[in-house]
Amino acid sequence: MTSVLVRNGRIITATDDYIADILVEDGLIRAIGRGLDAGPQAEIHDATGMLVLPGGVDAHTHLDWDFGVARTVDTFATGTRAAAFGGTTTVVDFCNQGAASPLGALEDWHARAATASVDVGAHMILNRVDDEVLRDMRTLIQREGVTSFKLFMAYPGTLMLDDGGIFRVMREAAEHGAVVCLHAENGPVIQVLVDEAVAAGRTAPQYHEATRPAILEGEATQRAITLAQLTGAITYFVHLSASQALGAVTDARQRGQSIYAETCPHYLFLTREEYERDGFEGAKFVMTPPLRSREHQDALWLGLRTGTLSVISTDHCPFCMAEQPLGMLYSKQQGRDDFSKIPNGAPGIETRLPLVFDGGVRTGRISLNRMVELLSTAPAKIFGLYPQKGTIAPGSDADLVLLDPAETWTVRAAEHHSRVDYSLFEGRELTGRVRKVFLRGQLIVDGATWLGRDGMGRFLRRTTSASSDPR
């Protein structure tokens, strides 16, 4: 039996804040208290002056994701290592149905995810709906532990489902207690705006934002909420960026609908002005939805404080700025002469916790407890992982993060562990740094030293426990 003792740390959960020791045995938290004795063979870590947090749960990543014209640069090995250095010990990644059946797509995803060094679960992206797909949904939920399904209301001709398809998936999910995740933008109208911009020669990165107005995110969100109300589906809006969408979610939750929404650090700390950078630099910030103006950002912070927004995830979908050494398939250079061909997505898996601590907790926008709820507890509850993940309690996995709340450091892409060649936050000074990370009681990050190994992550078969409302 392997014992680990984390001594004298300030333990923060979604509800608690106290100083104590944590005794870990065989990967699980066995006891929490003062002056615990683990015996002479125990591995002891002094957490004096540190915040001890539950390992982060990032419920939105795209690792080794191939969607035809482009592929994300991070493998599961590199992406999950970067996650660990950022204090994330659980990732729920998106598996793309593509041309395969959902069950065939999951088999392929498992083969790629075998190199993960933190624990991983899978959402299934559905890009078409028929009777076979609906049967596969039931198998995924009941046998495979895949209990959430992502649908796109954008990207017509590739990923988008029409309202009829969304309705059929929602009805099936509601019957079995699964969660429907939605990318909510009015894809057909956006496509008209994009085509018109390109035809008029407006091809610079800034036109990515100009052709995806916030009102079209709000419209799609409201439309999806109506379908959710009709079907009773538990619905989760990914990467919410616009005040109009937030208003629709607020109204639905006040009516008692099971509606959840996440936002991302880039929407909280960056604005549309980034697209005005010289040359092709604005391409770094081409993600979907795009960055918005300051008033939308202020609305998001209010939503985090009031509980309308339930989660902060990363939407880690990394493409390099340079063509080499990985090649054009992995590069934003595909769109150098046409913004509509820039692969949509940006990195962020390694900086979520320090950004939210520095820019949210230290500025007084949210409390430490609320930070833990947003980064760990709520996503674990919504996606059927709690209390195995997302908290510090006897019986839970010993996924622990020791954060030094006083250390100041500067974000440098060159020091990150992802394969992407830039950071959205390059040069930003932050206070609060991850010092140690434990996965199921094993120390995998010790300062700048990596102690984990590729493939040590476990696949998480999730339950349909989203009815455990994190509000």
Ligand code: DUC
Second form
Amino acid sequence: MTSVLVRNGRIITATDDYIADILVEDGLIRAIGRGLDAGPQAEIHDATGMLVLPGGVDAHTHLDWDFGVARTVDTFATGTRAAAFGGTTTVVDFCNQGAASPLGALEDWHARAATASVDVGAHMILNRVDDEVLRDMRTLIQREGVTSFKLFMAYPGTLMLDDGGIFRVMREAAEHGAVVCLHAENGPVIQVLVDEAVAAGRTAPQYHEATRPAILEGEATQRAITLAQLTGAITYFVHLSASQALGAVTDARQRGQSIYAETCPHYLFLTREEYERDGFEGAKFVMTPPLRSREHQDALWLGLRTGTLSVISTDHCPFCMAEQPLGMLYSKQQGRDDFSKIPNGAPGIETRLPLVFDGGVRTGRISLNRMVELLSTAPAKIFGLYPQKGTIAPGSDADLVLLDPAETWTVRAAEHHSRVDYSLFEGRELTGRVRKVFLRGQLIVDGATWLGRDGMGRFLRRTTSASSDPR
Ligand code: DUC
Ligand code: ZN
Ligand code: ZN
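Same protein, different form: I have the form predicted on its own, so give me the form predicted together with ligand DUC.
What follows is the whole complex; the chain from before opens it.
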């Protein structure tokens, strides 16, 4: 039995803030208290002056995601290592049904996810619905521990499900207590705007933003909320970026619907002005939904403060700016002459915690407790991982992050651990740095040193029920 003692840190959970020691045995938190004795064999870590946080839970990643015309650049090995350096010890990644059956797609996802070095769960993206798919949903929920499904209201002809399909999935999910995650944008209308822009020669990256108006995110969000009301499905809006969508979520929650929403660091710290960069530079910011104006950003911060938004996830969906060395399939260069061909997505798996600490907590926009809730506790609860993940308590996995609240550093893509060749936040100075990370009691990040191992991550079979209301 290996024991680890993390001494004298300032422990922050979603509700508490106190100084104590944490005793870890066999990967679990055994005791928390002052002056704990771990015996002579224990590995001791002095956490004086550090914040001790529960390992981050990133509920939205696309690792090694092959969607035909493009593929994300991070493998599970590189992506989860980058996650760990950013204080994330659990990712819930999107498995794509694609042309396969959902169960077949999951098998393939497991083969790729076997190299993960932090713990991983899977959501299933459904882009086709029939009786067999609905049967697979049941099996996924009851046997495979895959208890959430993502549906796209955008990308007609490829990923999009129509309203009838969404309704069928929601009805099935509601019967089993599963969560339906939605990419809410009115895809068919966006397609008209995109086709018109390209035909008129408006092909630069900035037209990605111009053809995806915020109001169409609001409309789709409201439509999905109506279907959720009809079916009773627990519904979670991914990457919410628009104030109209936020308004719809606020109203639904006030009516008592089980509606949750996440936003992402790029919507909180960047605005649409990034698309005005010279040449093809704006392609770095081609993610969906696009970056919005300052007014939307202010609304998102308000949503985080008031509880309308429950989670901050990364939507880590990385493609390289350069064609080499990975090749065109992995590169934004596909859309050099036509913004509609730029693979949609951006990196962020390694910078979530430091960005939110620096730009959220240090600026006084949210409290430390609220930060922990948004980055760890709430996603663990919503996606059936709590209290194994998402908190620091006896019996929970000893996933711990030691954050130095005073260290200042500069974001540099050249120094991060993802395979992607740029950062949305290049050159940004941040205060607050991850110093040590433990996964189930094992030290995997020690300053700049990687002590983890590819494949040491475990697959997490998730339950359907949040053990208490995650807000
Ligand atoms: N939606 C996502 O969630 N990720 C990448 C692309 C997209 O449209
Ligand atoms: Zn999406
Ligand atoms: Zn995504």
